[in-house]
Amino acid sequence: MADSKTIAKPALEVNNLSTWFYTDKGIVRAANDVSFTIKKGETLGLVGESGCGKSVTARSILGLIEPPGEIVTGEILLDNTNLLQAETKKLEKLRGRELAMVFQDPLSSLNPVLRIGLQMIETIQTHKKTSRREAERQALLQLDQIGLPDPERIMRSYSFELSVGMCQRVMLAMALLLEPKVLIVDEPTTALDTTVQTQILAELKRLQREMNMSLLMITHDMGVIAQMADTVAVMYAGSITEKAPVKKLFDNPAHPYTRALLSSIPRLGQNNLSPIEGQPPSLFNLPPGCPFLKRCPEVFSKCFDYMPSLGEISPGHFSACLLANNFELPGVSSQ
């Protein structure tokens, strides 16, 4: 778990973000009224099943939603600058220097016809007035700091000549070249073996500490969350269902979905896993009431009529569940 840091001013605020996609089949409500805050130097883990809205939320923060997608409501504050109201040129300037992202698939994120070195040098020279020689020096230094052996060879290589783990490190190095204040990493350990996962997470934690960088870590892996996060936001069907400090969430999960996620984690000596029965609801047509009700073992009558909003059940611990909120209806929105 990352060291806790008490800093008053948030590095990133996401308030009431909703991102929808307009298709011939209907409206896909991919993110609905999503809100969270990340402090300077803090790691927020955004966790949930595939298709729950995690990556859409990240792309919304970066301004990378294209038609038929649209950010319909919300506010995204980076050092008090609302990114949703920023002009295109200012947003392009902020990307990389202030806000960066490592995407889920490193092989598709790197240009296969350009050498790694050229891609890194172009990234530096796009944002900094510096010579090619100096940009090359900075790129070599960053590859070395990220733990890649023989940086000169990496600079001369194409992405298809490197392993997936090496490409993941290259993408991380490129994201850190401009020392962003906030880094978003989307499934940083997917398709990597356990040894490489451990190395990448350790390097990421070390660099975050050295740079006092804020981190938004998107993953479905609760083990990664336990290792890396200070605070956790659990997403389901486009909405945040629970948010808490990591220890509090693991010790006392308040939402049935969170408990189901934790029960499905493999544990030493455990023979049988407890999978979550059923499938998430279609984002084309979310049913009335709580979106988790058809999979919830604790469902009761009012769950069919009300969609609970996040309510604080203890200091810093929020849950969108009527049971967790002692059946109280204030603050609950009907759909």
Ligand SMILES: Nc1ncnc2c1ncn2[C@@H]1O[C@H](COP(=O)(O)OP(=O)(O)OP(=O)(O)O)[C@@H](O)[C@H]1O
The other form holds:
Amino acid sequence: MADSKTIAKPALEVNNLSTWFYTDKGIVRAANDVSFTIKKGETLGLVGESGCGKSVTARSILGLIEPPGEIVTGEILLDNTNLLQAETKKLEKLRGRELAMVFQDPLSSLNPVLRIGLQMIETIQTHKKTSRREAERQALLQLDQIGLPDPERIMRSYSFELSVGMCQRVMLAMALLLEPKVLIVDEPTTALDTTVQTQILAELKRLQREMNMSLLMITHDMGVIAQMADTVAVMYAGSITEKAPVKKLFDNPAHPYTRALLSSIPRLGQNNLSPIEGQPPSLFNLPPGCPFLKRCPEVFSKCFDYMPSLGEISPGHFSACLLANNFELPGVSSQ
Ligand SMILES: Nc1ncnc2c1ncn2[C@@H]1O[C@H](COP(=O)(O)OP(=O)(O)OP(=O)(O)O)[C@@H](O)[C@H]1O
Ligand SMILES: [Mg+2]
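Show the same protein again, this time as the form predicted together with the named molecule rather than the form predicted alone.
To see the whole picture, the full complex is given below, headed by that same chain.
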């Protein structure tokens, strides 16, 4: 029987991460005091509307924030190594090997002038001492595993010769090549129709189980969350507003923003999620108070006083809504 302590061990821990961009127009507070944990073999779904800070959070984890962006506070632990203090060389070694990411726009991450096969072989050989023949064998196997027909042909192709769905699968296969412990997948299936999306995600889930890999699944689609996630973190205007095991979140959403997101489920597969009237606040200068108050159907006077932090309303279920916390919540410390 599996040891419960082993199962519960976190593979990735993000603690109090704040990432800001110091632009000419002011400071964009893209991620504020973001914390979550992903256990070994589990999936955390990070969900929220466009511009809420999902990709910035992911890029922060990979050490890909460039000026004028800066990680202002936080700790990112991958198997107890704080990535924010790791040397560049160590980080480069971990990236790909232990921690991989499929970017939001996979087409632009594939090199258009190199055949797919060569890109895959190079990825393997950069990280592992492997003969070219063995690297090629592994690449073919991985393409087959992710459900691509005729892997030999794919290996000989350039990205522009493949459909978007095929490119998405190729990107996933490339990310899986080195069997990373943690894989971050940033809306890779957004451009696909629902059937193809569901298929790819099912294949990813099967491979995840085989590899006991942890997954950070970024999406704005609650349908994807339902299919993939064990735990969900809902993000709004740079902050996590609710965090819970997936069933608790769907059965008992404890933030008005989550309830609004869930109302979009009947339109599963639709790409642009716009369940709520109005726009999120500008990240340049977040007004005091709850960031959701302008759009919240349940807003009341106390919501204007300060920005609430996450409070635990039942074991493992956190909400940053004063109503869900009986009006008792401390403010966010980093604001
Ligand atoms: N290089 C940058 N300079 C200034 N602002 C940036 C930069 N990169 C991101 N931002 C800002 O950070 C905020 C969060 O962006 P992010 O890309 O994380 O959103 P997202 O949740 O991934 O949205 P989407 O669902 O559209 O991908 C946005 O307001 C964006 O404009
Ligand atoms: Mg994004």
